[in-house]
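The chain below stands alone, shown as structure tokens; this is the form predicted on its own.
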Amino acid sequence: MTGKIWFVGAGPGDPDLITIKGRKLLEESGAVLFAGSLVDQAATLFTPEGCDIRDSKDMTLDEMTDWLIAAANQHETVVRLQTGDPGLYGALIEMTRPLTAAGIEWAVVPGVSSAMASMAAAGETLTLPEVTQTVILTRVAGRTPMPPGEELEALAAHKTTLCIYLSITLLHKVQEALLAAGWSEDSPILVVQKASWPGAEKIVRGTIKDIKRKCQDEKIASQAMIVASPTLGAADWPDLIRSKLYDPTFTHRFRKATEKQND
């Protein structure tokens, strides 16, 4: 009998943000393949003594798959530890197809994405009533092209929250796309490097016009989330439209309205 391979989301960097299920699997694992260039190695501290731990940063996709298959032939529980969530900008399907073909059982444990961790670090919200109810997770075209219709300028035209991954070295393209989509150069931008990483997190607030310079001043050139959103800075707005769910005039199946709605 071969073992089972678990693709576990390690979260954005802070080892405490891995899920309880993910940590339990690490504690039971016989072998762990972790993304050393992205995942804080402290996450591997949850593994038992004698666990076979391998950093994948110097491996090709085929080498990683071969390693996982070999490990599954020796251990009941094998973990592929990935940054954030395994299904977002990871090679999940490329890695699982050979496992399925080899008859090896696998499953996914979701993780906290850096988009959520970045907004949490900055004390911001992704959505606000009657401001935006939509979040777009995307990136700028680099070595990996964007499919037709998914260019940043086209997505930015919706004027919703944009969480832009893997694009800090292309920040000038982000600026150009937002401006071309009709955003004002004074629109707020948030950049968070290494969100939640103990002692390494950097938070930079600016506008489309000055965010690149501010990031250069902070020497941010990797592992950073870019957020453009009409919700940024809402904590300091003089007025907010309140959520209907908690409004005293709103009735739902758990609570009856205590006040009448004004016409």
Ligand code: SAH
Contents of the next structure:
Amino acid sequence: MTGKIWFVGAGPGDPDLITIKGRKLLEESGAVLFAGSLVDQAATLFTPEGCDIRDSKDMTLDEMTDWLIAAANQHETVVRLQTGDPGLYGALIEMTRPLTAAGIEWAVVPGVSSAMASMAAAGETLTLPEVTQTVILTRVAGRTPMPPGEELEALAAHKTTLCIYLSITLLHKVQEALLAAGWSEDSPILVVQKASWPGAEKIVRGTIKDIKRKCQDEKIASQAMIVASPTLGAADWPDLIRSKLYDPTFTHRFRKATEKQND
Ligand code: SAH
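Can you return the structure of this protein in the form predicted together with the named molecule rather than the form predicted on its own?
Shown next: the complete complex, the earlier chain at its head.
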């Protein structure tokens, strides 16, 4: 028999944040390979008895694909459970290509990414009318270099929301890049560690200038999202430009304007 391999986004940590489709697949899976360092083991709560569950923490990519192929030869449903969304820093294509080459069917189930979970945890918005309508999901160069043109300094020049993954130990590089792009030292920065993890989430608010020290004080050195955005703190601004979508003078597909439209 040859089963199908599902790359399932587990979400950011809280097991309730997996999709219903992801959970159903876990419930019918014969084998699950989960990304141990970040997927809360709780996500494997949904697997049936007798399911072959393996942590991939210490495996190489080749070992993982070999394991998945062997599992697909024994079970109809095999799940590769990944943190957040499988398509973001998830080595997805590196894993699917050998499966395709081996003639094994695979598909992806999206997940709630940690950028969204971090902003939700802090009660912040990724976009705000006339402030920013763009979100950049990125990282700074570590062992993986950034392709030309994607240096944080260049991206930050747009002054949009920046969700910076995999970079908490490189916070000094983030500070330097934002300053070089013209952000002021007192621009707000948000760091969320273990967003949505029951009992473990930490939210740190600071500025470009002091965020590094604040993270050191909180001993945050891993599993954290850095957000720089002109929207941060908007919940407390004295004035806010209201979203046109909910403006009573704005007609759209689902609602007729109740007052005369201005523009
Ligand atoms: N596919 C994942 C990202 C994997 S890369 C996703 O969509 O979220 C791992 C990086 O994701 C970490 O370095 C950290 O920056 C971020 N991350 C993952 N889980 C997180 C969480 N619960 N809270 C904050 N950041 C998290």
